[in-house]
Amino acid sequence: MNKLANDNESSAASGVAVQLSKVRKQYGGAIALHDVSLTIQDKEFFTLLGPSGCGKTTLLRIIAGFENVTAGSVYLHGKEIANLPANKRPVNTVFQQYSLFPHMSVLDNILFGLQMRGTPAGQAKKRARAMLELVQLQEFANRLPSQLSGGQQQRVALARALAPEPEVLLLDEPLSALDLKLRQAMRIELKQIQEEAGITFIFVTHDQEEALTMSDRIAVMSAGNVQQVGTSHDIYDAPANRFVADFIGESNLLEAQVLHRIGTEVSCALPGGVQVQAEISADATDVSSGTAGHLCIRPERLRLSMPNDPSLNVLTGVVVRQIYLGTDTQLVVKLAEGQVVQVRTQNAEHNSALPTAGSSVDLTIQPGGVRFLSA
């Protein structure tokens, strides 16, 4: 046996659900996934985040069959998938458009895959009544699609999906019809039913809120690359360069210059002279003494802070504009030596005023709440 098999073996008893191996996609001369390789793990739940068009969709159309790997391996706890047709693959997906049929209740549509795959009409009862309680509609059983809202026909699609008992569900932006409040309340609703359903789930989406508060991790993609792989907090918090800094929440991005380092940390120098202490990945071998990148901070990691404070990492700057946003106020600063940031402050922690735009202030990064970016 040779070792990709034993390797494949190995991920099906660790509980790995889905395997990517070097997977690449070419339409002609356009290459949509660059040799990607991930794992996913059994009972995960998994998102797929990027900008439109970084080849998201296209891996979860790979997971489902719907398209064809131009190279590389797909397994599903273990067993090579890539010339499975979708038909034979113990998969389902839930799209966009929830594609219920309208001449039937909310009972039969979950019924339908059910009776077409020739499951006995007691057991598909059964299953389809079990899902309907999954997703807490029992009592909307005998309704058309029609008389439903928008959060509660997403509940019956996801329903559907999940009768047949596949050992993955593939999301594709299931959300994204729905209004801002509601979309907020099926975050929450979607997670409980995945950790209730007992699957894994792999969740397509643009919207980095979504990806922030449900995935047990994400893969952040751009232009048919996995960028990074990792928790919410790792994402958040531990960038693996400029490009998720940017994409993932609000960041101020400085354009630096190292001078020395220690293990994983670098002292680094802005343009107009200012010292700042940085964080950096244990394993990043391309940073040393002179190299240039970006300081990534946080909106929320910078402080108003006393003239003359003796703290390390201070800036001084000049506010430019004060946006007040009712949990808390966003002021722009712009910094002694030209470049632009941006303060996120709770106005529950200010009794007194903040400051207005005119006004000179000095700002302390909190500790930790900075990144130095190579990348």
Given for the second form:
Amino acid sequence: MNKLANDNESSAASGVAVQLSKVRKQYGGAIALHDVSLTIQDKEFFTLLGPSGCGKTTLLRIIAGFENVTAGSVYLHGKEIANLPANKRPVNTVFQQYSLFPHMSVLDNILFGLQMRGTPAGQAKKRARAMLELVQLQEFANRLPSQLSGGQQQRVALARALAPEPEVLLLDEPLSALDLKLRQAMRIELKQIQEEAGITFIFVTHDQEEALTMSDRIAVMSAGNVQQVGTSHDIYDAPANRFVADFIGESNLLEAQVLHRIGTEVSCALPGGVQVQAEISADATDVSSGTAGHLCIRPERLRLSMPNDPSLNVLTGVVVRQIYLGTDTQLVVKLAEGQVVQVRTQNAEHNSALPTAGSSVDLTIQPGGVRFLSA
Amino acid sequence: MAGGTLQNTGVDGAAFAGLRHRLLFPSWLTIGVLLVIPVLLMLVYSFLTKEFRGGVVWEFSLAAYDQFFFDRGLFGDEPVKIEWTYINIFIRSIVQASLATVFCLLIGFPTAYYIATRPASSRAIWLFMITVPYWVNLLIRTVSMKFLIRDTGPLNHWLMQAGLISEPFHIINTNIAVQLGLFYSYLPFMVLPIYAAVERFDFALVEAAHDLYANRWTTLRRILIPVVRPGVIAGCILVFVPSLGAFLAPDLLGGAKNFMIGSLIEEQFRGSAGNWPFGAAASMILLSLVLLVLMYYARSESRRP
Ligand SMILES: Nc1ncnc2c1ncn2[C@@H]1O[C@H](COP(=O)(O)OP(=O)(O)O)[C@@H](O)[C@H]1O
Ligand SMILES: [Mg+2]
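Can you now output the form predicted together with the partner chain? The one shown was the form predicted on its own.
Following is the full complex, with the preceding chain placed first.
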């Protein structure tokens, strides 16, 4: 057991907690993971984000040791761990269904991992008490899991997984069973706990808001592939492709063709002939004049413009629907060329009434808010 | 309880209470006729005087209990002397029933676990295979067992042909034969409740235990067995209790030497050698033993968290 802790220290210098190299997972003929490669840094809050069935749980289970890879390798602090069984990996999991031991008290649940690692009894008790305090469940130490609410069970699961001081903590949609208010509170709390504990978290969720608010970096997945890895900003402002643009937040995707490119700037033409300036990522080397693709414009980057605005990025259309959302109002606008776009405006910014259904509007695209996506 | 909630609705409670009693009447009748009255009857008979050629004389007597426990009874001038014959039969019965329970558990648990972890589609077939012999009457199965294991039976024949033994392995009329009979008679009573418990067991808990550094053995000991414990205990009770009172297996397979309580009691109610009050007293003692075991279990359960 101590050997594991020493390994941790010696390899911590490398800075990489978990590395997946071309990990492939096949269930019979069905491929759950297509050659996934990821590098997760030490002490990072790393999120796997993607729709249901995209392979997030499978990836987590491979890291935990519950599934074998079909091909590829998994490294933990620089060491290949393919042949290390789950109970020998210094990795703990917070399960989606919590999977608390129903016949053990909260305290015994938390003690279990410590006992298995051979922690002396006194020390284990102390550590378990500290964990209870961390998740604010001191008074519930002697309850059975069935006598706790969902939120409390979730915290016991977290305390149980944190107690043996794993090198990496895996969390499989731990908040999905909680109601909204509790979920929002737990996001902040989880992030705080991660920073205090100084442990690498690999967090799985299908909720993009959850991912954006907590993560240091996010890997967006779909159908067994990693679509993009980056910070919340990277992924929201510079989506790598249409899937990411569509999955993260709302976006208007409009067909467009590149007219010419200078570095990471392109000017594109929409079907109606309107010219729009957009950005592309530097590594999109295949994009040049004539490339067809899509423009990604976030709804809040579209502005209602004053009549006769002389700027370049102007689209004209008719309001189809006005949706009041409290702080914001969303307008559904049908452009002259037939595409439908979403426009989002903050209500506090408007002193005059917003255009209602049927009225014509001009929309300007805020500079810097447009991405050209070739894929 | 039901009456209470109904009363709270403001409807005339007394009428509903009357209805409730009427609806429960068939249950009370069944329990009364089939359970309470026979047990009371036995209790009363055990304190009556024996009638020559079976039956009883309606005259209070402690003779039956005296005969069971004492060679020289409480009521003479000489010092009390314990009669060991019947107590020994009880002890042998308890040992046999306990062994049968242990063997059924050792074989039944892995069997139940195996079946419960098969794909849902094949579980029904396995359960069917376990239960199908039990559609045949116990007497016939026990007699068949006798033919299988006797000195000239197929078991010895095969063992000798295979060269494992040179002379017949003498099983019939031994304690081993009784044990085999009990084991075979009651194995499904162990398998089925454990199967039901394992089938309900959440195997994600096994992963959780592995995740927390437990090896397979520790996971079995600290997670699986404690969680399916109610099924295991139900199985043990269902095997132990009927084994304790069994008479077919000891009679047919064990012969005269390997008498058990069941046979002793059965004999008292059969033919002219019978002694009804003594049989009733032995039954009451057996019943008390079983109740003690169950009460001990109930108490140890209620002390758990
Ligand atoms: N044990 C399994 N056998 C067969 N297919 C599986 C198994 N586990 C997962 N899959 C398949 O692998 C894909 C990814 O599943 P999963 O990792 O659970 O997705 P997610 O957690 O992102 O919702 C799904 O298509 C799922 O049906
Ligand atoms: Mg999942």
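A quick note: this is a predicted structure, and the numbers were derived from the prediction, not measured. Numbering follows the first chain given and starts at 1.
> Check whether residue 234 and residue 275 fall in the same rigid part when the chain is split into two rigid parts between these two forms.
Correct, same part.
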